[in-house]
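In the form predicted alone, a lone chain appears below as structure tokens.
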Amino acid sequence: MLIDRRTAGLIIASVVLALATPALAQFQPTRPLELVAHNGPGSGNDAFARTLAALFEQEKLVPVRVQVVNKPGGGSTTAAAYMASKAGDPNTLAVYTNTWLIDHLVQQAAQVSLYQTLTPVARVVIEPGLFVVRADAPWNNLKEFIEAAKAAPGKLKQSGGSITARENIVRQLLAKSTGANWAFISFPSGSERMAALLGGHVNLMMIDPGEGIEQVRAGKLKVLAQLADTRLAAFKDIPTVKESGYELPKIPQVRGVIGPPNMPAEALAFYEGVFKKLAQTSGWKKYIADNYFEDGHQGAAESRKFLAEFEGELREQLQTTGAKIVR
């Protein structure tokens, strides 16, 4: 009888455990998944979101259609507020960049914390940067451009996104350390930024490699320097910013995915698993290689810790540029 009771106890415990834990394994989105991008169509952020949506469907990682929703405005502020309004929703995600952290530091209106209010799901990629000019521009390296900016303060112009985006922080750090002065012109989308450069309305742009590689290959743009730890294989003849003679703190451009506040644990586990599977697919590996990205995959807990630490580093860099910090 003692053995029977133990057996019965084990059976009961197994049933209780099975009833208590199946949600984590069984959650599936049942309606179209919204994937929010904080910039307009044609931007790097929009292109990244659409790549994720296509790969989700191509690799059959989610059982529903994925719809990219653009929420531009105030850098990341509009998109972050939209995500905050979706508390508890298991069918809405957003792609983020450094801008989400920076806006919270410098904009009083940016009330939503990326890693405290929202739910980090995964860090996905880390992007190097390229300083590019038109192919017929008179400068052949970053030093020549900076010397020209010194000689004609405020005359040269750089196109970019939000004034809090990485490219503007890098511009400010370079200007402060060199004494050069060139303007920053903000555009709402990547296509507008590129059109301004190709049309001669601005002189410089900092892009991720995948954003401008075709223009470089077509002979329309030339690369002055790389913002990377080491030279990329596709640009092995182009020096890094450090090799060009300029010391900058590490400013990785990070892209990741977050959910709304209070995302159900079973939904978070499902999406965390989706990105873990995505990182192993051939389609994703090809995308990383084609765009010269670093696969920076981290799960939910790791990415939350990373974001908290990275925010501190960005605060220091912004303070160095003289930016007003509100948090």
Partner chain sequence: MDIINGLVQGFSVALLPVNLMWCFVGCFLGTVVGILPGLGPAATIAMLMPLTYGMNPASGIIMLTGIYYGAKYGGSTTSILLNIPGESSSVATCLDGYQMARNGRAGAALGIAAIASFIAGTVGVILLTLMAPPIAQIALAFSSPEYFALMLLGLSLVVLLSGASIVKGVLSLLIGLWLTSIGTDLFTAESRYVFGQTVLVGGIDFMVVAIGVFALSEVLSSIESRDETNVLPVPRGILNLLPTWEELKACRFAFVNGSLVGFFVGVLPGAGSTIASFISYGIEKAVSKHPEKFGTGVPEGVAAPEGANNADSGGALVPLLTLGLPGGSATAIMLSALVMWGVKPGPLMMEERPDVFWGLVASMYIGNVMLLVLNLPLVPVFAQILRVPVFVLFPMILGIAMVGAYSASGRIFDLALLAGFGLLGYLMVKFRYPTAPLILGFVLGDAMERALRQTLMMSQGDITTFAERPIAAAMLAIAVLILLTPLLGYFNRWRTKAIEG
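With the form predicted alone done, generate the form predicted in complex with its partner chain in the same format.
All you get below is the one chain by itself.
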């Protein structure tokens, strides 16, 4: 090949920018649009894909039916391999999360690079995180918890998902910068993590706001701090981690949309436009508000650049978690 993939991507991106408006008129999907989710029904990712599909049809953003296809297996590995096999197909998209970048870094079998092999279409949302403890816990802010953890090393516990998940990276970074030490217990499902916290078997959990807001409202949990750049509208009284006195590198939890390798430029431009329009609809704004997300909209070129930089940062941060980096 005379030009490498990244250059090709840049060329495609600039062509897209140049042709943005006329290209929209040129491409229209003719077959049902396949939207791939890397988990089974019932997962957050599947729910996100189905919301997108419903909004696409409701707001008439695509002229065809949208079908969610589940390709579970090995985190994102199966879904990524499936997307890689669809080179040039203008009717298949997938929703991605941080997992896609992380699996590629820590799994030998996850060979597909999110931004080099596949075609980033748009970044869509950023999920903030909340540090929660039981309402009857003795700590009222993040500092008190960290001081308590320092006083009794290894005694306090946090429930979470895989060790490569954001909550563990954040824990390791906080522990490293403060010298505190508390345990991280992995549970496969969000329900089990929350049940362990509510039952008092662990002391701390970092949640998506949508996951535990009902428990906060019912007075069963309290929020110590929020992991967001600025305070979220729904949590005006809760300090950010930075305001609590801790500096952390940016670790956004993102969701976005990816196309297969060598997606035709007109198709890419069309879908990029779809997400631009989606971000303006009232249905989307309601969804963002209901789930306490931040709108993280970025177009194709921008999100590709973001993913490349973010992968570099994740590689560095994952080292601290003890996960084996293979790429």
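Residue numbers count along the first chain shown, from 1. Given the structure is predicted, the values throughout are model-derived calculations rather than measurements. Rigid core here is just the name for the largest C-alpha set that superposes within 1.5 Å across the two forms.
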* To do: Choose the entry from 156, 126, 112, 163 that sits at the hinge of the motion between the two forms, where one rigid part turns relative to another.
  => 126
* Rigid-body rotation of the smaller part against the larger between the two forms, in degrees? -> 22
* Asked: What is the C-alpha shift for residue 250 between the two forms, rigid core superposed, to one decimal in Å?
  -> 3.5
